[in-house]
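Single chain ahead, written as C-alpha cells, the form predicted on its own.
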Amino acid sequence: MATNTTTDNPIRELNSPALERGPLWIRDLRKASLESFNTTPVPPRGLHLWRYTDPEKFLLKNDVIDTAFGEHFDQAEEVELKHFEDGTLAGLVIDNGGRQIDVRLSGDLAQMGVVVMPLSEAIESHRELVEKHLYQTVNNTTGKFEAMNGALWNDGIFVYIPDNKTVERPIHLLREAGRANSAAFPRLLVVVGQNAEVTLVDEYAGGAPSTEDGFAYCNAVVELIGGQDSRTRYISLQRQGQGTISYLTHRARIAKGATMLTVPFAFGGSISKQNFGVNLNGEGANSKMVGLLFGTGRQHFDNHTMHHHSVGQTFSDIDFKVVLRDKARSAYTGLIRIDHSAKTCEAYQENRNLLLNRGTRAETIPELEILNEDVSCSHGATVGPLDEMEVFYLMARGIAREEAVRMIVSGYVRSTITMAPEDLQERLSAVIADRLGDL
C-alpha cells in the first residue's frame, strides 16, 4: 500500500483499489486527493499546528496491510446492540474499517424518510445529495492527511435527516479500527435538513491494544452540513487501543439560525491528533464545543478547534478540558476567526488543563483572527495541578487523599459528560473511574 520516495521530506506514495471504484465523479475526486497527497510535502515539524507532534508518525509504514479484524472485536458492540434493542437508540451502525458496514434502524426512521446507509450505496441511490456535499468541507486542499483519507477511504457512512423532521433518540455509529500493522480510513457525511434535529454519537474503537506487535493506523474524516434552523448534536468518542495512531478531521457548516453542539471525548490511542471546526455561514447560527481529554501513561494528544464566523450576528463558544496523569502530553490550539464582513459576532473560548502529577505536560495556544472591530470576543486558558486547598478540605472531613482526588476530578469532568446522551454517560463515567482507580 505504501512505498518511499527520496526527497527532503520523504513522501509515502499511495495506491489503492478504491481509486477505481464508484462512478466517474468519485474516481476523479479520489485521484485528485491521491495526486495532492503525493505532491504535498510532509508538514515541517514546528510549522503551525505541527509544533508539538511529528507529522511523520501519521504516514503509513511499508508493512501496513489492509484492515484486519478478529471475532467479537469490541465488547461495546454488545452494549450498544442492547441499547438499540431496548429502544434507547433510533439507529446503530457498526463499521468494520469500511469493509463491512451493518446498519440497524428503528421503523419510525424509515417512515420519516431518514436515510442511514453505507456511503457507497448512497452515491448511487442519493447521488444528487451526496455529490452536492461530499468533499466540500474536507478535500484535497484541506491538508496532506485529509488528502490521504480522500484517496483511500473504502466505504463510509451517510446520514440524511429530511426537512422538518426530528429524530428524538440518538443514532450511534461504532467504527472499529483494525489490529496492529493495519490501516482504516473512516468517512462520514451528515446532511441535516431545514428545521431538522438529530443527535449523533460517533465512536472510534478497536485498534491495536498495545505497541508490542506494531501500530494500527486510523485516519478519519467527518463532514456535517446543517440546514437553516437545524439542530445538530454531534458527540465524538475516541477510545481506541493504546497501540493506535489516530488522525481525525471534522468540519461542519451551519446555515442561518442553525445550532450545533460538538462534544469531543478523547481517551484512547498512543498518538492522537484531532481537528474540529465549524463554519458559521448564516445569520443567527450558533455553535458550541464542549470537549474532554483524559491522558494516561505516555499518551500524546494534539487537538485543534476552530470557529469560523463568515457571516455576522453569529455566536460561538468553546470549553475544552484536559486531564493528564503519569507522563501524558497534550497540546491544544483553539482558533476563533471572524471575517471582515461578519459584524456583531460573539465568540468565547476556554481551555483548562488539570495535571495530576509531575511529569505531565500541557500546551495551550489560543488564537484570534478578528478582521473587524464590531465583535465581542474573549479567551482564557489555565494549566496547573490540583488545588491542594480543595484536597485538604475533603481530607479534613475524614476522606482519604486518593478518594478526595477522585472526587475532585470526577466533579471537574461531570459537566462535560452530561452533554452526552444518557446511555453513553455510564460508559464515560466508567472510563474516568478506571483511569483514576490506582491514584
Second form
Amino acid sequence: MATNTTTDNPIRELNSPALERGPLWIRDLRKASLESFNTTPVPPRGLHLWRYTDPEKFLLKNDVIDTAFGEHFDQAEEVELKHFEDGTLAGLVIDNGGRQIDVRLSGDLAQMGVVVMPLSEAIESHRELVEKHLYQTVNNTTGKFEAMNGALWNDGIFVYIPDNKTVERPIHLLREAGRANSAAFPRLLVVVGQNAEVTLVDEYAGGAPSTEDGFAYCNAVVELIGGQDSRTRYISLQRQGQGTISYLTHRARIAKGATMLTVPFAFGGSISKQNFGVNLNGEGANSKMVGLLFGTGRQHFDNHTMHHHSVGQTFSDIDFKVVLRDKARSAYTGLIRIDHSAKTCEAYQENRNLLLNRGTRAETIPELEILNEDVSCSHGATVGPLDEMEVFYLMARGIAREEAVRMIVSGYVRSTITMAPEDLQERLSAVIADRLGDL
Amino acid sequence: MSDKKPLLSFNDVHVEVEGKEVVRGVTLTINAGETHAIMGPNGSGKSSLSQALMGHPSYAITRGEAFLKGESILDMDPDERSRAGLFLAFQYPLAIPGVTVANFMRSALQSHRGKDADMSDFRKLFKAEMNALGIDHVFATRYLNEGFSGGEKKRIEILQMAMLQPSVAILDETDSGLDIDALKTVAEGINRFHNDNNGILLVTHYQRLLNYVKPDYVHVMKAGHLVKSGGPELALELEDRGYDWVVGEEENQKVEV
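Target state, the form predicted together with its partner chain; input state, the form predicted on its own:
Now the complete complex, all chains and molecules, led by this one.
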C-alpha cells in the first residue's frame, strides 16, 4: 500500500539546486527530508485534515520549474519601503522567492543585538541558535509536504530577538512567490529570547494572478520559539495571486509565562491550505489566535489551527472568522489538545462563518482532545448568512442595501484587523473594501 | 380642513407576518404639525404596523395603501422610504459590531444628502445634537449599540432622528426601558425635533411618555384594528381604566382629522 501511494514524480527528477545548498549538516538534513518526502505516501483523502482538499494538488508536477522568478512586482513593496523609511517599521525584509533576500534594519535594532538575516547566512554566523531550533517544530515527522519544504527551501529568513529586548516597531517580512509555473519554498525561523518582545508581519504576496498561464506553487514553513516571559505578536498575511497553490505550516512553541498572539489573514491563492499551531510548553503560557479568511471567486481554503497544552496552567483562545462570497469554499478545523498532565488549563475556540450568497460553502470542525478533566474549555461555531435585521436597520436610515452589507461585513472583520499593527490596518481594510467592491 | 398638509396617510392597511394577519385594516392620516399616538395592549399589532410601514422584510403589507407626502411607499425599499422622509425609531435597536456611531451617522446622512454632497458640517452638527441629548462624545467612536444600555440605545435613536430630520417619525415604544431622567431627555429631544412641518406617530403601551410629549390625537389599537380615537384625554382614561373597557364598536372607523 505504501509503495503505490508514493508520489510518482519524486523531487529528485527536478534536480533542484536547493538540495546542494548550505554546509554539510544542512545538506544532510535536506537529504533526510527529501528521503522522507519520497517515501511518505500521499495522505489518503479520508485522513485527518485531508478530507476537504485533494493532497495531489500540492505535489509538484514535472512542468513546474523553480526558476520563473523575475523582478519584484508586488505593489506592497513600495508601501512598506515607505513605512521603513519614515520609521514606522523597525525592519523590512524583501524576499524574492528565496533568490534574493534584502534586509533593512534600523540602526537601534542592530545595536540591541537583534538579528534579521537570510537563513543561509545565519547558518554560518549563528550556527548554534539555528541548529538548536531549525527543524525542531516542523520537520519530516510533521508530514509529507513539510518534508518537501525541509528539502527544498531556497533560502529563508532568520529573526532573533535577544533576552530582555523590546522591539517596539514592527518588523515586516514581504515574501514574493513566483509567477505561473514556478515553485517557492519560503522558510522562517524566529527565536524570541527571554522577556523579549517583538511584532512580526509575515506577508506572502506575488504568485500567479490567475490560472490562465498555469499555477504558481508555494510551500512555506514557519517556526517560532517564544522564550520564557517573551511577548510575540505574529501576523501572517496570505494575499498571493488567485492562480497560486499555497501551502503553509506554522508551529510555535512558547515557554513559561510567554504570550503569543497569532493573527492569520487568508485572502489569496487558488487553493490555500494553512496550518497554524501553538504548543504551550510552560506554566502561565498564553496563546491567542485571531484569524480572518475572506474568499471570493472559486477560491478554496482549508485552514487548521491547533492549540496544544502540554503543561498545566496554560491559557489559549481562538477566534477565527470566515467570510465567503461567489463560489468560494472554506473548511476550518480547530484542534484543542490538552495533555493528561496539563491540569487547570483554559482553552476557548470560536469559528464564525459569514456566507454572503448562496453557492458558497463553509465547513467547521471543532476537535477536542482533552485528556484530563481539570480544565475549562469551550468551543462554538456558526455558519450563516448576513443578519437581515441588521441590514434592515441600516437601510431604515437611508443606506442602500449594498452599502449596508459592506458596512456590516467591514464591521464584522474590524476586531480582527485591529489586531494588526496600525500601519498595516489601512492595507487590510483596503483588501476587504476591494473584495466587497462589486457586491 | 383643506389647509392641512397630509404627510403620512394609510388606508385599510393589512399586515401579515409569517402568514398570520396581525394588522387588519388600519386607516390614518398624519398631517404636518401633528402628533398622533397609537396605544394598545401587547400583541395588538401596533409595532407590526410600524415595522411594516418602514419596510421590514418579515412584515408584508398585503392590502391597502400608504402614502408619504402623496407618494406611494409600498414599492419602495426601506432605504428609499427613509430618504423620502420616513423614520422609525426601533423598539430594539440592533447592535452593529465594528461600525462606529459616527461612521454610521455620517453614512446615513450622506445617503440622505446624496453621494457627492458636502459633509463638511457633519462634525459640528453631530456634536451639537449629541450635546442636546446629553450623549457623551465617547459614544461617537463606540460601535453602534454594542453594549449600550436600553436608555443609551433610545437616545441614539433620537439622535439619528434629529440628524436626519424626517418628515414623519414613527417612534416604536421609545419610552420602554427608560428611567424617568432618560424619559425626560428623550421627550425633550422629540419636542425639539417637532415643528409645523413634520409629523410624529408615537406607538406606546403606556401613557407616561405622553406626559412629556403631548399628542394631538390618541388612537387605541386592539387585535389589529384601531378601535377608538380621541384627544389626549383618551390616554389618561386608558391609564386609569386599562384597555379592556375599549370595545370594538368603532372598529374600522375611518379617522378623519
